[in-house]
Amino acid sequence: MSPLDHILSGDRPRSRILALLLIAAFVALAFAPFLFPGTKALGVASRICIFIVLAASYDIVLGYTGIVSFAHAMFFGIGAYGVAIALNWDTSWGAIALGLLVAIIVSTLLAAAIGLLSLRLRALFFSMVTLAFASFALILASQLRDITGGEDGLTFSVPHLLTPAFRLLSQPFLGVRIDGRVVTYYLVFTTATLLFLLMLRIVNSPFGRVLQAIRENEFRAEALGYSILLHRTLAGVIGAVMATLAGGMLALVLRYNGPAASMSFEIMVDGILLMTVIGGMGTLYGPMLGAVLIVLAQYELQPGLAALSALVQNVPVLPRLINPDRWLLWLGVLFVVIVYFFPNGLVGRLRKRG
């Protein structure tokens, strides 16, 4: 096995175009502070890294086991609140570690409880149970003002190493000042890369093969002696832990957390679910491309429409049609087009062609 196969756990892209897209995305994210200088660009790149982990963790649940869960944003929020609450009390690395540890324990117990108690139900009822858990967690986060800050959320400080006041180098490197924001970005980028590779190793392990067998034909997998309930519960726990870690990274980047920032239903549907489905379920590479595409669309579509509208301002009707205020409409059109022409997701289509 070549070093590349070892890193990718033997799961190559199996498409030249897909490989080029993945390499381009990785290089762009690896050198984002130098290729796209500026606070906004760095924030977008950080969000892409975080949502790659989040969408890939959901793919373990949806794409590899066929379970439709609406509780994934809840685990994302638990991780963000774990770090936020801890740093609100004490600004130290120990507080971050403790907050993440507590959040992981809570997410593990919740995911195990949801799986063991609800996976025996039919798929639709299981989805409704997860939706009820997510709604309850969102209400709880909004009501416990003394702990979570309520609807206003929590604003907190981070360790000095991650603040803009920190200087790693006295002089700019390649024209970029290496301060705490850049350190924070590379902490997020490195963590996201390692977590993605770990998930790639998990789904390509014997355990991952069993998950795929259950997805394809659970009756045959059960006849072969595999516990459907146990494997699906473990997949849910793994996905929940990864989502919790992604939430912790979000809190460090934003230095703020509230119900709308990490636990809202919009994040679940307009973010996690769409990224996984559009990119291609059951691949992990699909959610990666889906996260890049959707986060870029959310942040860059409106400015792009504004520039395009200015170019065609003398053309009848067209400037109104592509008015930047209608960016949500065009975002919806983009999603419909992708789903219609790529029913198996971008990665599924590219691998089929390859």
Contents of the next structure:
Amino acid sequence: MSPLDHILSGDRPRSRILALLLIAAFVALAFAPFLFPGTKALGVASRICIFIVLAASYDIVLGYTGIVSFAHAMFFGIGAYGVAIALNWDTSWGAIALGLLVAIIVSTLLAAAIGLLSLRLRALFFSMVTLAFASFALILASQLRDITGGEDGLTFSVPHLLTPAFRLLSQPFLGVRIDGRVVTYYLVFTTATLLFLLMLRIVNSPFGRVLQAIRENEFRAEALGYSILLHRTLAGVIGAVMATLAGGMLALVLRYNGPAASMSFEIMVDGILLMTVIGGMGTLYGPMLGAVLIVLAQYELQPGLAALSALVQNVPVLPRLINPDRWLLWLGVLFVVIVYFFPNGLVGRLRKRG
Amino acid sequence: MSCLLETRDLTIRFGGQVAVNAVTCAFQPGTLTAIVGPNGAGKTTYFNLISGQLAATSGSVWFGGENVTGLGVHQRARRGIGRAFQLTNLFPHLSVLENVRLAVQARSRAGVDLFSMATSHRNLIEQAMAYLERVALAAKSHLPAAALSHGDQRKLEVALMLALEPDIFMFDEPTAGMSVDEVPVLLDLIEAIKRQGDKTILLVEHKMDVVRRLADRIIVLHNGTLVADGDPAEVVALPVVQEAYLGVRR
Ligand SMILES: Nc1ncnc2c1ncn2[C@@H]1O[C@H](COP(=O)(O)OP(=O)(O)OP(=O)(O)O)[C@@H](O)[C@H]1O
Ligand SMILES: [Mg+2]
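To test you: the structure above is the form predicted on its own. What is the structure of the form predicted together with its partner chain?
After this comes the whole thing, all chains and molecules, with the earlier chain placed first.
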């Protein structure tokens, strides 16, 4: 077995175009601070890394296990609040570790509780219960003002190593100042890469194979001696813990957290769900691609439309149609078109072509 | 010899209908028991009560001296109750090999191994291939299960049960819908299990020639009730069996 197969757990992209796209995305992210200098670009790149982990973790739950949960942003929020609350209380690495640990414990307990429910409830009703969990968490986050900062959220400082004032090198490297922002970015990039590869390993492990068997034919998997409850719940917990870690990274990057930043339904639907479905469920590479595309669209569609509408300002109707304020509409159109033409997502489509 | 499986007053009701009615019966290792009866007699339902897909209204199921009535399907499977289904029940989009590998893996208890690659467990794959050899499907191991012919799917169904290495094998009309030239492979297979000497086999079968060839004992279900039990030659001669089989032989 080649070293590449060890790293990718034998799960190759299985499409030349997909492989090229993934390599391009990886290289662009690996050298983002040098290829795309500037604070804003670095923010976009960080966000892509974080959402790759988040969407992939949702794919374990939705794509590999077939659980339709709307509570995934809740786990993302728990991670972000864990780090935010801890850093708000004490600016230290110990506080980050403690905040993450508490967040992981809370997420694990909640995910286990939701997993246990999944066996007792029918699919549609289960999805509604996850929605109830998510709403309740969101209400808690905005109501417990003393702890979470309410709707305004929390702004906090991070350890010196991660602050813009910190200089890793006294001289710029390749024309870029290596400050705390770049350090933060590489912390996020490395963590995201490792977590993604870990998830790739998990879905290709004996456990991952059982998840696929359960998705294919739950009745038969149980007759072979597999506990549906155990495997479903464990998959839910793994997805939740990964989302929690992604949330922790988000808080470190933003040095801020609030309900809209990490826990809202916009994150759940426009973010996680859209990325996973557009990219292709049950492939992990799909959500990775989806995360890249959607985050870029969220940042670039608006300015892109502005440029486009300026270009056609003398044509009737058109400028209004592609008014930058309509970007959400166009994102929706993109979503419908992709889902309609590629029901198995981009990766499903690319793999069919070979 | 002490019995491996026993049902005591096992009963299930669907609304007003009693599909299995107070069936008390014990099954010994090394014996192949054929279960016969007309369509709708309750044979499959009796199997579902034993392997756990249905919960009994009353009565109990004992396996290896333990009351398993309250246990779930997966717990009974792990204790050694093997089942091949009447309606083929596979993982259609997974390969033939992966179907069997999952069964082998279930027995190896690697199901909660999260951090190794499934493909690195060579021994599981080799064992799975060996079971596929036994049902003459090795050459088709790479195909998705859904691409197999009906007869081959029936064989794969049996291979999944073999791979679990159960103590009791429950076959529910294994040859139904198979072409004439495919049937012998399956019957030889059942005979091979029988020859191991220590396995308990339950076989639901409509074809009386098959029953005569394989069975050590026949029990007859009729409207959910056990109406006859004994030596094949005796049971086949009983008036109630002659009656039950009028017009229902396929
Ligand atoms: N889940 C269920 N709900 C309601 N009725 C059921 C259920 N399962 C079986 N029955 C009924 O119980 C009776 C026995 O059915 P069963 O499938 O056990 O018969 P069988 O002996 O296996 O017949 P066949 O030879 O056609 O396979 C039938 O009348 C059937 O309609
Ligand atoms: Mg039947």
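Residue numbers count along the first chain shown, from 1. Bear in mind that the values here come from a model prediction, so they are computed numbers and not experimental data. Between two forms, the rigid core is the largest collection of C-alphas that superpose within 1.5 Å.
- Once the two forms are overlaid on the core, residue 309 shows a Cα shift of 2.4 Å between the two forms.
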